[in-house]
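Have a look below at one chain only, the form predicted on its own, in structure tokens format.
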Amino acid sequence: MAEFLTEAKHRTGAQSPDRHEAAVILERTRASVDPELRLAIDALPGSMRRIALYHFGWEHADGTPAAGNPGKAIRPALVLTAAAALGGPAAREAALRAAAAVELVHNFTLLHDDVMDRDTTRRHRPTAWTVFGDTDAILAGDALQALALGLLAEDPHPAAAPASARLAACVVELCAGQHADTAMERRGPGDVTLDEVLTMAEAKTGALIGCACAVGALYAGAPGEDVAALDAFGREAGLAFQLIDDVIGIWGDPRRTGKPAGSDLAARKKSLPVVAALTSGTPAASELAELYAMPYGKEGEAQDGEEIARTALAVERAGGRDWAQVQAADRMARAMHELSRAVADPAEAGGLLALLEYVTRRST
């Protein structure tokens, strides 16, 4: 265990010689999984296929080919890397269809989230609902979820059935997390606790990342305790990811994130740094609560930028940014501990550690 953590800390340090390993894994994953995704999407009816291809960045809104930006492929990379860590190259190859299924579920959630959150950009282009309308975007998301479960139902691998059951249960948890998230937005600034928002974040983000790792373990033929450890690893990594993502959502550069600056603050979302700030008991927390109690843009469009900056500063002064960064590091350490339970050899765990570094060392 001590050797594992020493190697893990080395790998996830700022000067790690393996800092580009995750990029290689993600590129290889896209090359392996994209053909599976395209094959599945091509089976959709024309109207649904057009929206899905647009969402993945493979077509423009008019149906002409696009260069494509289908996302980073973190979740399918975790499926394949977990399978390889516990079962070798053969397990990785066997898990390709499952990796595609997990990516389809992830994109189903993105299509629905964009509608519910009214986000207008994703991956540096207009979101599907702004182009095709709410109804069509929701139906396309539903179709992607059905495709995901169909891929596993048709997979002859013995792990396909338990993987399908796990993925279906994960979707229910995702929906519960999204429901909790939207319900929190209707509550007052002082009515949401840190425990509630952490539970919500685990359901919305940690559940699918944990599921991805567990599915990879299933395809490697791993015993139940190792599958559980990989699921726990992914959940902790997912919480670290969400903490950093929430920080980026407030202070990130739109040129890098592809989203408007401060969009979470404008929507008065109860993100992790915001709730930490609201519950800090500081004078800045009171100021933030007053800002969050008012509709965004109340003072006029010309001052919207100033209002976002003032709100972000209140979150920071109340300790929300520092808390989120400390929590992300803590969750990362917990993730490494869970990983060491299933993969004792740091060399075999290297790919998963590299992906952990990738999701928790992103820059704003």
Given for the second form:
2 protein chains.
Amino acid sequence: MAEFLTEAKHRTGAQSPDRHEAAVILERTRASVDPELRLAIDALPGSMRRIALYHFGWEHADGTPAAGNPGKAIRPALVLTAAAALGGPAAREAALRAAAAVELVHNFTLLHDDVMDRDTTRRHRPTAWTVFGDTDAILAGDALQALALGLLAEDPHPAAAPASARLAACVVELCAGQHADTAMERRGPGDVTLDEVLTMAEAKTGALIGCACAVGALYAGAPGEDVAALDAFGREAGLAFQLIDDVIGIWGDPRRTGKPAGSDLAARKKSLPVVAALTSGTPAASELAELYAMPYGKEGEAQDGEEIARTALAVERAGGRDWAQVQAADRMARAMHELSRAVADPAEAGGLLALLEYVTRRST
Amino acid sequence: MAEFLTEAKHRTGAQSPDRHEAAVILERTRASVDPELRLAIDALPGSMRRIALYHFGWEHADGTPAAGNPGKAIRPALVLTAAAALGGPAAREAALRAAAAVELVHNFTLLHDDVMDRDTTRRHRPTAWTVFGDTDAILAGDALQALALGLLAEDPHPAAAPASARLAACVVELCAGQHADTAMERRGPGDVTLDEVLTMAEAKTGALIGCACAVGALYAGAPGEDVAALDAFGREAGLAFQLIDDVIGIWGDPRRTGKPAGSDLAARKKSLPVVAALTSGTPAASELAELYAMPYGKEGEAQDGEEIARTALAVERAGGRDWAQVQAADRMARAMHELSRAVADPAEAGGLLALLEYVTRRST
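Given the form predicted on its own above, produce the structure of the same protein in the form predicted in complex with a further copy of the same chain.
First the chain shown before, then all remaining chains and molecules of the complex.
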């Protein structure tokens, strides 16, 4: 596993064949899923359509058309690529509506999470609640959930009902994950265990990525154990993604992440590397706990950069960075193992592996 | 129609055979649907289960068991009674899960509406957001919507998919209705038309009552035109209910409504009789517009009761009360006409007529 990561580090993003393959898959996904999404959203009543079109980047706040920047479409890409890996091009084609449904669920949770977390920026634009208010952002999210499950209810494919049941169960898990996340952020830095934060990350990030892969497998007519293996593949991939996202949130290059350096630390976020560090029992853990107990910015702006650097160093010295990278590698190994159980032929697994590598190797 | 209402007024609530029949139907509905609801809610993750059990009145805020006061179950009663009317006892039995799904959707909207409207009391208890906070009330609502559509996705009955598609489309309409309601409350009293407020009431109240009846018809295997007639029956019944609810909100006996007299007027709510009065072009309409333009309570507590009485009188003199009662009677006539298209035998329509009379004749 260590060699895998070492080798991966030697490749630069642009030249990696996997990275190129992933980019092609994502672009092709957008081209096939966007028309389904637009069709569904255009059928909404005017008030809900307007908010959805803004959120997806297809309209400006004043209702004029916009170029659109509706995210990377990783989840629908996983639906289609899993369907193709297990059932060929016909299964991919059959799963288009389900891919749109998964993307709608993802965006419903983004609309609601932004309201709850008071996040003001999403995909480089003001979040919907800052433009339309809390009420309309909540209602648009509710409508997108209904639209997603309604799409599947209208789909005559035999996989539609089990896919819908899985997606509905996944929404419940996403809600529990978001609850755990917000509840955890209100607790003291010493009160959160590593198990808790891993369970939360699996519910909040792993569940929908696993569900996307499982839905693709269902549309390929795969047997139950392959659907379960694809779900497990996605969950492990999702956790690896979250671990690396958290590492980037602390040590990533602000020019590439688009977020100020150390903003997660400034917000005292109990991210995975931070909780690993806090629970490490090292002297650096005590130092980190002390820093986290103080509200950020207490010492004035001149000290802020220095404080963030000290905090990041404490996480690193307490082993949080290494732990997260070893965990991420371990999760990727588990993901590949699960995938190999359902898709024995490496050629057929290629697309899913490219997406796995894409989501877990960004700007670290 | 006038005779219908006159006759209805002569009957007192307790002695009316329809009222007794409705009470029996509602009690029987609770007895058959509550176990389905409990089963679904008990399967939620702990954090979401706790909020749902509180909202349904099955637990106190501290998690200890409560007697439960989970509403009147009118919507699931309509599902089951429509199924029985068109398909007999076997259809009623088959529709139990769908009835629970409709009740879950209703309760998801209550959880979210209470957050948006900042309502602090629901079924004589503090609303969920006042106990658990906005975030958890929103998440529990999201989870209940998923639970509802998930129940239908797991139901092997051939009506489950079309019922799920209808219920999902209904959620979208409910969202648009709630949007219109909140947007309208922010506008000036002279800026709202009667058409707008009728459309809003149909979306917010009529849609789910119509959907409940249509879902029952689907589980009875009824042909498309009967499903549409049952939907129209429920929509008209829902509008009649809303009209009478609005009349009660102004002239109802506070001892029977549980709300202070004239609280809708004090809140300057643009209810149906108020908008009818405001748009009547009468001198009383101008007086009402002037009263509504002033914030309530401006003149001190001693004047409040007098002001509410003056406002109620202005609505009445501008014809708002008569209009609402004539409209309600008209909607009930339309409802009965729609019902007779799908259920020719009055004996089979009896249960639905009893429920129609129950919801439209409370404490007026």
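Predicted model only: the values in this text are computed from it and were never measured. Think of the rigid core as the biggest set of C-alphas that the two forms share within 1.5 Å after superposition. Numbering follows the first chain given and starts at 1.
Engineer: Against the rigid core, is the Cα displacement of residue 288 between these two forms at least 2 Å?
Structural biologist: Comparing the forms between these two forms, which are aligned on their rigid core, residue 288 does shift its C-alpha by 2 Å or more.
Engineer: Just checking, between these two forms and with the core aligned, does residue 222 shift 2 Å or more at the CA?
Structural biologist: No, residue 222 moves less than 2 Å.
Engineer: Note yes or no: does the Cα of residue 90 move by 2 Å or more between these two forms after the core is superposed?
Structural biologist: Moves: no, less than 2 Å.
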